[in-house]
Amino acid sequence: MAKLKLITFGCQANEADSEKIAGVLAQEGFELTETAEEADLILLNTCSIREKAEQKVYSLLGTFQKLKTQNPQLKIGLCGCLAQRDGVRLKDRFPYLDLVAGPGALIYRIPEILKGGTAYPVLPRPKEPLPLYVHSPRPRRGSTFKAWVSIMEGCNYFCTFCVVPYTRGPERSRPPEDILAEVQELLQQGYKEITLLGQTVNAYGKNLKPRTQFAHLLRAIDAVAGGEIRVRFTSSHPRDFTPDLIEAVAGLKSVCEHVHLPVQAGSDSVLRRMRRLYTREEYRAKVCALRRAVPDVALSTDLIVGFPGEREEDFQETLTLLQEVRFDSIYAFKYSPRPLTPAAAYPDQISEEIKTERLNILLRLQGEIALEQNRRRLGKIEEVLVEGGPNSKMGSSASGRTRRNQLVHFSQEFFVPGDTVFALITEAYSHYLKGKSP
């Protein structure tokens, strides 16, 4: 059997795409291997959101070129957003590449491209409909109890820092009946949790006829799941976080009490330059409405520091937003100029030194807030889906996540990944909790 080494960079959407790639190639006789040296095919599923990920890809390509020199039969391919953005130019830069294929529907053409022996001419702004799950090879899922479910592809917002609309194309949603068929199959296979994925997941359904709202999809999934499966979703855009969606999160048994709602900055001036299409106060109003409806909801967000033109007073407004909203967790990044995006050409770029300093300040503040938030869980009993086994570094015998997406380590109890258990929270730290059987 042929061996496939598959390396994934970036977001959860890329992880889901890699599972689809593995499933497609399994039908062609490939099985996964952890060792590049024994692989017959090496595929890098790439991300283009940040420059650091791209540099890792280029470094690995240099390493794998040596393997190809030693084994001319080895095939090397590049998939994902970086492949979509740069297309056949990558073939010019790395002539030993056997395949270049973007995300979306091209995943299912990888066997055809490999047999053709040439790079696929990737087109900008892919617009092809998403393949139907019921007629596609099944993903080779990385877990037997947690699953990614892609419900849409692309984005229509064109934030000035983001390359996704150019690499993933405009919004295209899967028909709800196709999504429900996948969810039903996962239920039959005993899965305990699904995460609905989309670049702007709560914009789901705008291009469907008849138009379908994301809240309606959640209700349909909840009716199928009957509370037998946890439902998460990411990533949401504040503009599409509607009262109807808040009502669904509050009322549906299957939907977890955790919302990831990227804000990106706390300054209206920066938000305008980012083209986020909401103000600081509009964002806070959404948060207040959500917390009124779901008092115990955990809230996480994305933040960018050092966006072009970000003044010190702008950065201070981001810090005060953290203090006011009190996020349970954040994903914070230094601004990284991306090709094709307007912000990359802004003249008032921020120095790397200032970006690093601001990121460190932001993370320190969030660490204090997260610790306070987590201490509120002390003495509570939480439902935990066990994900991992013993961890000597943490001194834990097992670990898992609550419905609020908080990581819990158990010190003594023996649980198997996939178990759903209850934990009495005994210790709280900035990034995790510790617990024991009640």
The other form holds:
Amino acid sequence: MAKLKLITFGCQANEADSEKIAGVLAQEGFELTETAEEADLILLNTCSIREKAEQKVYSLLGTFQKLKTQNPQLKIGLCGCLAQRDGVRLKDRFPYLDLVAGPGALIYRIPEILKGGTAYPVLPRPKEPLPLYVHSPRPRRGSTFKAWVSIMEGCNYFCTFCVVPYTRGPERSRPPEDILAEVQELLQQGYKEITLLGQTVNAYGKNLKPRTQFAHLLRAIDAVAGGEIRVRFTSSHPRDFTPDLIEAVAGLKSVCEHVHLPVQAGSDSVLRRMRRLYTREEYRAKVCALRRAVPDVALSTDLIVGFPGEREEDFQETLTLLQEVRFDSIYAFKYSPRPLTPAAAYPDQISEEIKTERLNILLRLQGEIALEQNRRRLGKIEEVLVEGGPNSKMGSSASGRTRRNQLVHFSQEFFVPGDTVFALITEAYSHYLKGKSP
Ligand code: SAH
Ligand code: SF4
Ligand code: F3S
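So the form predicted on its own is up there; where is the form predicted together with S-adenosyl-L-homocysteine?
Every component of the complex follows; first up is the chain already shown.
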């Protein structure tokens, strides 16, 4: 059998895509290997969300080029968002590349490209429906108990900092029947948790005929799953976080009490120039409505510091937003100018020093807030899906995640990954909890 070394960068959508790539190539006779030296094909599933993500790809490419001089049979390819963004130009820069293919639906064309049919990525066409799961090669899933289910591709929002609409193309949703067939299959295979994925997952259904809504899909999935599995979804756009969706999260047993709701910034002037299409107060009102309906909901968010023109007082508004909302966790990034995006050309770029300083201040504040939030879990009993075995660095015998998506380490019990167990929370830290059997 031919051997495939597959390296994934970027978000969960890319992880899901990699499982699909592995599935597509399994049909072509490839099995996965960890070792680059024994691979016949090395594929880098790339990300271009920030410059750092790209740099990692280029440095690895250099390493693999050396392998290719020793073994001329070796094929090297790039897929994913960077491949889509730069397309043909990558072949000019790295002439030894054998394959360049974009993300999402373009994955299914990799075999054709490998056979020399289509050399370069084509932009996803808006009207082209997504390939049906029921008729596609099955993904080679990395876990036997947790599964990604991509329910839509692309994004129509065009936030001024973000490259995703240019790499993943316009928003396209999968038909509900196809998603339900996939969920049903996962249930039969004994999966315990599914995460519905989309760049703006809660915008689901807008392009479908008949038009449908994300909350409807959640209800249909809950009806199939019957409360037996956990359902998560990410990422939500605040604009599409509707009262109907809040009601679904509150009412459906399988839907976990965790919402990832990227806010990006706390200042209205920055939000406007980011083209996020909501104000700070509108965002806060959604959070209030959600918490009223699901009092124990965990909230996480994404934040960018140092967006062009972000003044000190704008940044202070991001800090006060954190104090007011009190997120359970955040992902914070320094603004990185991206080719193709409007904000990259804004004249008032912020220096690296200021970005680093603001990021550190933000993370320090969030560390304190998260610790206070986590201390409120002490003494509670939480359902944990075990994901990891013993971890000597953490001094733990097993670890897993609560329905609120918090990491729990056990030190006494040797649970098996995939088990659903209960934990009495005994210790709280900024980024994890410790627990034992109640
Ligand atoms: N679709 C999701 C986010 C996808 S990208 C959403 O709309 O929320 C994940 C995160 O990366 C974004 O939420 C944003 O915080 C960050 N990000 C995107 N572009 C960035 C850039 N140019 N510089 C820094 N961070 C960026
Ligand atoms: Fe990017 Fe904005 Fe779309 Fe999210 S909503 S993927 S941040 S353009
Ligand atoms: Fe990166 Fe593309 Fe995801 S740019 S974050 S891999 S959508």
